[in-house]
Amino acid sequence: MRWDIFCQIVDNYGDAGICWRLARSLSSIHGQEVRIFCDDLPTLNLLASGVDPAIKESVELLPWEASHNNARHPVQAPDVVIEAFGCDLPERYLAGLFIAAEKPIIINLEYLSAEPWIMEFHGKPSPQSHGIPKYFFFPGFQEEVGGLLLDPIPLAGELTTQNIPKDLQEVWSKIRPNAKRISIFCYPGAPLRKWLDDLGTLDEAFDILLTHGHAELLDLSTGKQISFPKNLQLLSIPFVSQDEYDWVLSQCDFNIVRGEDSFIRAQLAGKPFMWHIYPQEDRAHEVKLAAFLDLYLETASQELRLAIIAAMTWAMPGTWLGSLDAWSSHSRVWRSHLLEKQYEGGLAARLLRFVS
């Protein structure tokens, strides 16, 4: 079938993110047509580098623009458009869409939540004036609902490889063979500096990997003069694509991650990790990382989720990180657990037997 995705970046990487891996998923795995628009093409672009040059030559990355110009319309008409996160078709595209012979079935891709309530929600039709077939999609953990976008799966093998990634063997040349990694990718406004600072009455070594951008929240690109305890070394990478993300996460010992495509990347990866949930004005991520929890730690002992809670609220690493080990043999269960249940009906191929 022929896919059309669009896209609008709110996030500057989550959303542009979540919609290359669903293509390259829908096109490398399915055997799908798949074109993706984005009204920011350059940030598209750098997440879909370093993979396969036959897996991103087989989506098409075109401009928000170049959907007016629909050379399949009115002859070929896309099988599938789906709306990433409920942005809105542009209106040339979707009056070419009204005149096409055949119409197509619109997806409203909605943002990723464990909440209950999505399952009553997900796979209904949204009727629209104009009469195209539109419906909820819900991404979710849960087996009634839309699934995870697990593609690529990382093997078991491949989460130890020592096959450093080109673009980080400059940066890995200073790791430190004693010290525990954490990565760190999260929004602005955490209190970073301070959860760095409690890291640093700890007695032990720690190397910590910023993505892209993370240094300037330190403070650390404008030449000021900035102390951090000795037995920290912040090490700032650059940025990378996604498969080579994933690869520093399961190098990591704990990641912190944002965002849907991080946060799912991180459990894959079987590590330890705090997921920093976008900030709401209306506080309804709190209740969305509730509701992830409620499923994360079904199985955990008292004093595991308590750890845990703790570390995802941004309780600093003193009061919880003895519970480290306990939480990496928790995390390798859960990553066998969301394989299990997801596999063959991860989100990419669950769009598909709904839309057939």
Ligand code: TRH
Contents of the next structure:
Amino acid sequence: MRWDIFCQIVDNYGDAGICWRLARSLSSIHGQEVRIFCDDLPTLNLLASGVDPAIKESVELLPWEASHNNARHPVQAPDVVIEAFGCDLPERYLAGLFIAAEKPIIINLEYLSAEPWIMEFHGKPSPQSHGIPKYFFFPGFQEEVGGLLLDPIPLAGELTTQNIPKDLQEVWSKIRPNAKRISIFCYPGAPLRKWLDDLGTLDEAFDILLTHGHAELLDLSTGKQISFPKNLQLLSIPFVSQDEYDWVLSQCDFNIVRGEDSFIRAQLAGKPFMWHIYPQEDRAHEVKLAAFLDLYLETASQELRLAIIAAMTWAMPGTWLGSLDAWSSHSRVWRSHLLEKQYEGGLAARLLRFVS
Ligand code: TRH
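Rather than the form predicted on its own that you just supplied, could I have the structure of the form predicted in complex with 2'-deoxy-thymidine-beta-L-rhamnose?
Let's see the whole complex now, leading with the same chain.
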């Protein structure tokens, strides 16, 4: 089938990240013909760089306006149109669909949630005055919903010089083999400085990998002399491609992640993580986090539950880091459980079945 994915980048990378991951899964695993129309092509290209060129070339990455041509070629209407996160289709593109002989099916791809209510809404029609069939599709953890984007499933790689991605080799040469590694990708407003100072009181060495832009969060890029505890080594990494970021997650002992894509990647890396969920004004994020923790902690001991809940809500590391070994085992079990639950192929495969 032919798929057109529409992606508008609101402020972060997540929208592009999810669209790219979906596109590559549909194309490279399921042999579908996929185009992405995006209003910020450089960001999309940045995320997609560093993958096998055969995968990158199998998906057409196009500027948003390129979709307008469809109005002149109604015969080229695809089989499926994806509105990522409810973005509105360009009017001229929609006009092209009205006059197409074969109407596509439109999918409103929603945000990921672990909340039970999505089970009722997933797959429901969204009747439109223009008559083209449109449905809601909710990614999620339960069997009844749209699944998770799994592609590519990261392997817990050995740390050898050969497999260190090129862009990370310089930083990695400074990594200390006996230090615990922590990667940080969070939103502004996190109590990061206090959190790091607390790590500094512990009797252990830590290498802290700050993802692109995070040195600024700590005022490190202003040239000011800022002192950090001696047991911490802060290392800034450049913005790397999605696959390289996955590699970083798989090499750390603990990861701080944020939007829905890095959140799932941290789980697939099989490592303990903190989800700095996107803060919403009505505190809806707290409900979302609690719904996830209900699933994630179902089999955890009471002690581990308390440690993980504390960590996920920015309690100081000294209060929960003692549970890191138990959490690491839990993370591996959770990863296997996710892969088993999504055995039919995750979101892309479920979407294909739904559309068929
Ligand atoms: O960028 P995000 O904060 O996106 C978020 C989410 O989509 C969230 O649900 C939404 O409500 C909010 O935006 C507005 O975080 P996310 O989803 O983790 O996406 C980050 C993407 O960037 C992910 O695909 C991984 C990728 N990435 C790289 O490719 N290289 C890097 O160096 C880093 C740090 C990230």
